[in-house]
Amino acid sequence: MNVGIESISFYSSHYYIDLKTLAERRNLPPEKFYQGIGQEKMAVPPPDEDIVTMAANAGFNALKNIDKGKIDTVLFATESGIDQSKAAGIYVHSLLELPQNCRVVELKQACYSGTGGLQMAFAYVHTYPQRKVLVFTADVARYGLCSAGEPTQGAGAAAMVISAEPKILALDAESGFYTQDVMDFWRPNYRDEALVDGKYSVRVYLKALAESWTDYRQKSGKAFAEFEKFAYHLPFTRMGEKAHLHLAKTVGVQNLTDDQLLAQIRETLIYNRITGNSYAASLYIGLISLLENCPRDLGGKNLGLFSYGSGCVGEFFSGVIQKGYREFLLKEEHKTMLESRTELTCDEYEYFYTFPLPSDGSDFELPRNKTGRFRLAALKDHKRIYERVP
């Protein structure tokens, strides 16, 4: 029995800043961002948009041709939690009018948690093949104004329906794992911005990749050459390129040039380059980018994927892209969303970034900005109030 992704969609903010604009404000050459980290634009959510509204917008599209009555589990993966107790997925469950006979859980392990949710859904559907699981990955990446990580910020959400009718990607049973207790990136409860040791994090990412691949290879017996394409967690696009070349070197690939190797991931980088880092969602936005932008039909081809979450957990897993997958993609919806975004000045970006939401439970109505079908309307009696946009 095949189990995997039946439907997938993503959403990102309607606002962005061009990194040339940011470079000018920070007195840096634009090439430091455009070429150095491979980023061109950075999604910037307005004050009335958060992980709930982004996930709900992604889920609205992912559910277009799905019988919602068969969904009995919602898994919401994020490291941008909005409540220490209540799962963000509860709000999305309500906004999308999902069945009440449904379990909802929030998952956390940095940028890896979406893959953890995907694998839990995979196992569950294998046990109950008549049911479907809705997996959300949503995050807002924040490192602080003028920080070294500022140009790698971003925002986005992906929604996936996992079922025994995998019209897009059938997942393989084997996965390779790696976990180590490290402090390369973390965000204590008392901080809005993450703390990161960038150079150390890159080293840990590459070690986790090599170790996860070794574990996967031992379990599956599959070789590097069996994969047509690869997709990686993308804190910035150059990291994906660095990772793939590192993996090729680790396994001893000698018959492919660097250009040929990078061609195996090129289309996965397109959306990330113009939305920025979306933490738990970044691997899956990269997957969508590959499927929607690769000019060749990839039906029947093997795909390798690497998920990484700082702290750290890594997983290498794989799947088979399904024949006829293009029929079930939402390319036009995603294209329209990206092309209709509004560019911000640096002052506007910093205004959104520093917008002062009350932290004492005060009642507060948020100004209306350009959002998708859902928005955060107000804070009242320590509660977040969401609404559908007409």
Ligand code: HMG
Contents of the next structure:
Amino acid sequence: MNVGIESISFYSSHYYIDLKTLAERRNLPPEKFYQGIGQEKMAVPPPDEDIVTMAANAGFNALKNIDKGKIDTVLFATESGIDQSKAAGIYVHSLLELPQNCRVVELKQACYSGTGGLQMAFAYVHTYPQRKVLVFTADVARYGLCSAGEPTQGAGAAAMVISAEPKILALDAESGFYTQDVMDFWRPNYRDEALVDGKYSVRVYLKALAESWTDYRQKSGKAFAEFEKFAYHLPFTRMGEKAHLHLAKTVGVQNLTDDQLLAQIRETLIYNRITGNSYAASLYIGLISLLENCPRDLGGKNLGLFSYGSGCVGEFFSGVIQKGYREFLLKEEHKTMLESRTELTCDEYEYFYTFPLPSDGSDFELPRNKTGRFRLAALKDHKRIYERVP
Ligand code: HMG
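Structure of the form predicted in complex with the ligand (previous: the form predicted alone):
Once more the chain from above appears, this time first in line as the rest of the complex follows.
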């Protein structure tokens, strides 16, 4: 039995800042961002959008051709939690009118947790092939104004329906993992912005990749040459390039030039380059970017994926892109969303970034910005009030 992704969609906020604008304000050469880290634009959520509204928007599209009655499990992966107790997925479950006989859980391990959710869904559907699992990955990446991490912020959500009818990607059973207790990136409960040892985090990412691959190779017996394409966690697009060249070197690939190797990941970078890091969602936005932008039909080809979450956990896993997958992509919806975005000035970006949402529990109505179908309308009696946008 094949199990994997039946439907997949993503959402990123309506607003972005061009990194040229940010570079000018920070007195840096724009090439440092455009070429050095490979980022052109960065999504900036307005105050009335958060992980719930972004996930609901992604889920709305992902569920378009799905019988919602078959979904009995919702897994919500995030490191931008909006409550210490209640799972963000419960708000989304309600906004999307999912069946009440359903379980909803939130998962956390930095950018990795979505992959943990995907693998749990895979095992669950193997046991109950009639049922479907909805996996959300959603995050807002925040490092602090004027910090080295600032140009690697972003925001986005991906939603995937995992079932025994994997019209897009059938997952392979074997995957390779790696865990190590490191402090490369973390966010203590009292902070809104992550703390990061940037250069160290890049080294740990590469180590976790090599170790996860070795574990994967031993378990699966699959070789690097069997993969047509690869997709990586993308904190910034140059990281994906560094990662792929590092893996090729670790494996000892000799018959491909760097250009040929980079062609194996090129289309995965397109959406992330203009939305930025969306932490847990970033690998899956990269996957959508590959499937929607590769001019060749990839049906029947093997895909290798690497998921990384600081702290750290890495996982290399794989799947077979399904014949006819293009018919089930939501390319037009994604294109319209990305093309209708509004560019911010640096002052507007800083205003959104520092927007003074009350932190003492006072009631507050949020100003209405351009959002998707759902928005955070108010904070009232210590509760978050979400609404559908008419
Ligand atoms: P930095 O200090 O701004 O960068 O930090 P830099 O000075 O090393 O420059 C970056 C690159 O730009 C370098 O290229 C420079 O040479 C180049 P490289 O040597 O790496 O190939 N450069 C230029 N290129 C062209 N023209 C120029 C120019 N100037 C410089 N004029 C860093 C960069 C990524 C470390 C920083 O932005 C940061 O800390 N970001 C956040 C951490 C991060 O993204 N880490 C990635 C791995 S960890 C991960 O992926 C997990 C994560 O997603 C979190 C989670 O799991 O939840 C982050």
